[in-house]
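Form predicted alone, single chain, as structure tokens, below.
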Amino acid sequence: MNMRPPMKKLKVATASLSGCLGCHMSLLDIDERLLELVKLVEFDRSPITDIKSCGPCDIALIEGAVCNSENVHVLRELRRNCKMLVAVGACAVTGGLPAQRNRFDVGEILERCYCEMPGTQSKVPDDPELPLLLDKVYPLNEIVRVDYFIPGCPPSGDALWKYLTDLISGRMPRLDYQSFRFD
């Protein structure tokens, strides 16, 4: 797909919080059109620009489910700098597989895991540098507001490239079923 590039380059910034990746790994997927985007985006926060900070941008993806103080952090700050914030992924729609934890204590699970386990410390980590787990795991639209919704555990490069190149340029975005995936 050939875009005019907008008047003024979008700020994109991206973010990704208890989860795999994968949905960062999907953007990359879009391969050499990687290329493309960057004459239409400017990159702010990103794994891609190694920013850890974000100032105003256009447009937040958010791969990864609510697990942490930091990931709370984190979604706020970005929900306050976007003027449209999109979950991308199972894990920020749903909670996805982080959220399996939802059905277990996590002071127990902790024990467990630091204490119980064979070949484990004898206490539970409590350096004040690790972010305060959280009683379940959220999506992120259990936090703040999100405006977009991107399904799939990763959605594709495929996806990922449409949906941004909807917003990009102006259009309601839109996926048919054969682009969502479950792997």
Second form
Amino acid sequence: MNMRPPMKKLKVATASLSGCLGCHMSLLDIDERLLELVKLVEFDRSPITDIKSCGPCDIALIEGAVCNSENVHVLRELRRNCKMLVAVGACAVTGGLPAQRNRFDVGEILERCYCEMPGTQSKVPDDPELPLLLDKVYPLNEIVRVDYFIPGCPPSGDALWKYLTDLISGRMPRLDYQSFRFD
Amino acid sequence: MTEAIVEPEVLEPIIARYNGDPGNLLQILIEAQNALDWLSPGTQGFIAKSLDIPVTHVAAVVQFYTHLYDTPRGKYRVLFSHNITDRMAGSPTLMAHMLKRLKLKRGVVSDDGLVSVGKTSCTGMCDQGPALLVNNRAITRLTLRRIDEICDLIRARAPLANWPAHYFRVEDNIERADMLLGSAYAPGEALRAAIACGPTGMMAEMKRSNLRGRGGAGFTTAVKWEACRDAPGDERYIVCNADEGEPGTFKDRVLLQSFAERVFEGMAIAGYCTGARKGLIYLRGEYTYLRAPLEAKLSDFRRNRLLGMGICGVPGFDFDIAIHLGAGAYVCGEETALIESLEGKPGRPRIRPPFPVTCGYKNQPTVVNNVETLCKVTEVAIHGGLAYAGTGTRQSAGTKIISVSGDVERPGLYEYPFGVRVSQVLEDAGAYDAIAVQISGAAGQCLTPQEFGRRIAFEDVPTSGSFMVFGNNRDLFEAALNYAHFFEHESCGFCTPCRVGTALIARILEKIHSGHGARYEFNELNRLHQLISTSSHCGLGTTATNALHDIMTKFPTVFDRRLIRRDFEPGFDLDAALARAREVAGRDDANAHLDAHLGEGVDA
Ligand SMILES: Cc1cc2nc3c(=O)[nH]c(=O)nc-3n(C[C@H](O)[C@H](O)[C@H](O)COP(=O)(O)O)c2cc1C
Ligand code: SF4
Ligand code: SF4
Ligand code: FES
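Moving on from the form predicted alone, please list the structure of the form predicted in complex with the partner chain.
Following is the full complex, with the preceding chain placed first.
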């Protein structure tokens, strides 16, 4: 009989802010290692579990940039509840694709989309349920403290696996050059 | 924008004067801009066609150099020196005053196309600041009254040539003279002494002198010369580095203004020893006013057979000197960037090795020496290597000129034998309440009063020659921020650690400056310092965070005082970032707002 008390499983939350869920798809790309992963960790709030708000966790994996007020709330919730916060993918690390709108005035973008395009009503939606867009798209580290960054669009499944297993076993996460070389 | 009219009658003679040689592209562009005020697409296209090079090459050069303009900047282009010592002397107030008087925004041309006002890096007038450049001419000792007068002259469209001459007076301010600044000059004496030794004999004297370069790195001059002499090549070149871009340094300006003959002789002797027949002086654009007097002195030299064919009557000793101008790029002081610039290209540092001594200007063996180093060569020639090595310290022979500015009673040049204590210089300059001295410009060390007993020498505190002194009412954070902006602006952009790193440093310091700083930012600065200083391609990047790191470690209160946030917070107002969307959606409900802080409680 194994007399050692079972190691407490680490809790992991994941979220997609303004991203394409590609980084989450990449997480699924670790394939059969997923089975190993769920032995090591328990998922809290995540598109994988469909849990909508998160309790105290050890690790937060966040893809996507911060584009609107809802993104800010989600990000802050995760920051408050998680010991380690990891920015996953180009959008979270630098703003990535969504940040292409930063060259334009957000007011003009909204008016163009909702008032000027054919088939639109001449009104920007004003339902209080809708999150408002921020003036610019921000990377995570301009809104909250970020502990680790994983580059890539998306980072490969192998890179995510390496990073996660390093974190879980308490090592300083390290990626070798090949796993973030994209050309 | 109206398409500017190309003026072939202006451009053709300029291009002809430079033999239609693409290697002279930078010089051609500088002169074209002097004549036309800016380099329109038409102008660039015309020059590209005349030189038979792609227009993109021309555009790349125009865009690289800060003082070349591809958009109109007015007939009068005013640039305030933005160095920390100018700022301490009141330059921000003066610039604000000028902007107000001319009803202008910084960097924006007036509606009538007459004038623009902006900022530029140190102009080398630190002992007589605050200073500005108008169309590349320096005006020193600015006061509110002088700014008013300048505004009037600009509004009256008075040609610069008619502005009062005393505006443009640049003083030497030699406060302590020794071997170099204090000795009398006899034309040709050094050259004849070198000739008496013969090329190998003079090289031996150079070795005995143990003369080391004054441009920063302190490389032994004789070793450099020998390597150049012995390298295979068709032509050899002697380049005088007169880029003097290190903030707070102005000794080379004085040497070229009042001691130029020694620089020429030093270059000719270098030619004599290495077999080079051509010399080039790379003069920073900010010192353009020195060009005409230098050319006149060069003509005198040629007339007196101290330059040209058969110097001093020695058959086969041929050497001549040409002047090239820079156009506002600190990195061009780095010797391989300087060579690129001499070749008419953007001044991007080359990969070393090969070093310039084997593969320099036009890929030929090239010696690059600082202005002061070349002056010292004449001392070695006249007094002999052994006598030269007799002053200074063991590893640092001879004297060193120090440019002193900032909070001192007598700013100016101070020449001492190497080994002088920092405290001695401060005392002589009248610095009574110094809390810090920034040595060697923005790239050097920042010394605390406990370190004022240290010595100026390669074995202790090495310096390319500047002392910026901070009195006890100064906030060194302002200095750190100023250096950060300097390096962000001057990074050539070639390598990522420096291009991105210097910008990140500047953003973080701005964030701390605006009161949003926490320990997190401090740690980030440290991390970036490690990264930039170890992985940048050239000396600009590897030294860019030296002073910052010194201030962070040796002056802890400077940062402690400003890291007022307990935890990370955004550097901007999140709620205000929603304002534009609120406006177009016509909303002001509770969900249309964000509170500024992460807060302890639960988010809405
Ligand atoms: C960013 C940077 C700027 C430099 N600026 C200058 C300069 O303005 N003047 C200078 O003489 N050397 C400058 N240097 C040093 C030169 O690369 C070179 O070492 C020097 O000109 C050699 O001359 P010396 O042996 O006589 O000192 C600079 C180096 C770097 C990395
Ligand atoms: S980084 Fe790439 S894959 Fe990940 S969310 Fe952004 S766009 Fe999608
Ligand atoms: S370190 Fe900076 S200045 Fe030097 S090559 Fe890199 S980007 Fe250019
Ligand atoms: S020019 Fe003013 S400080 Fe250097």
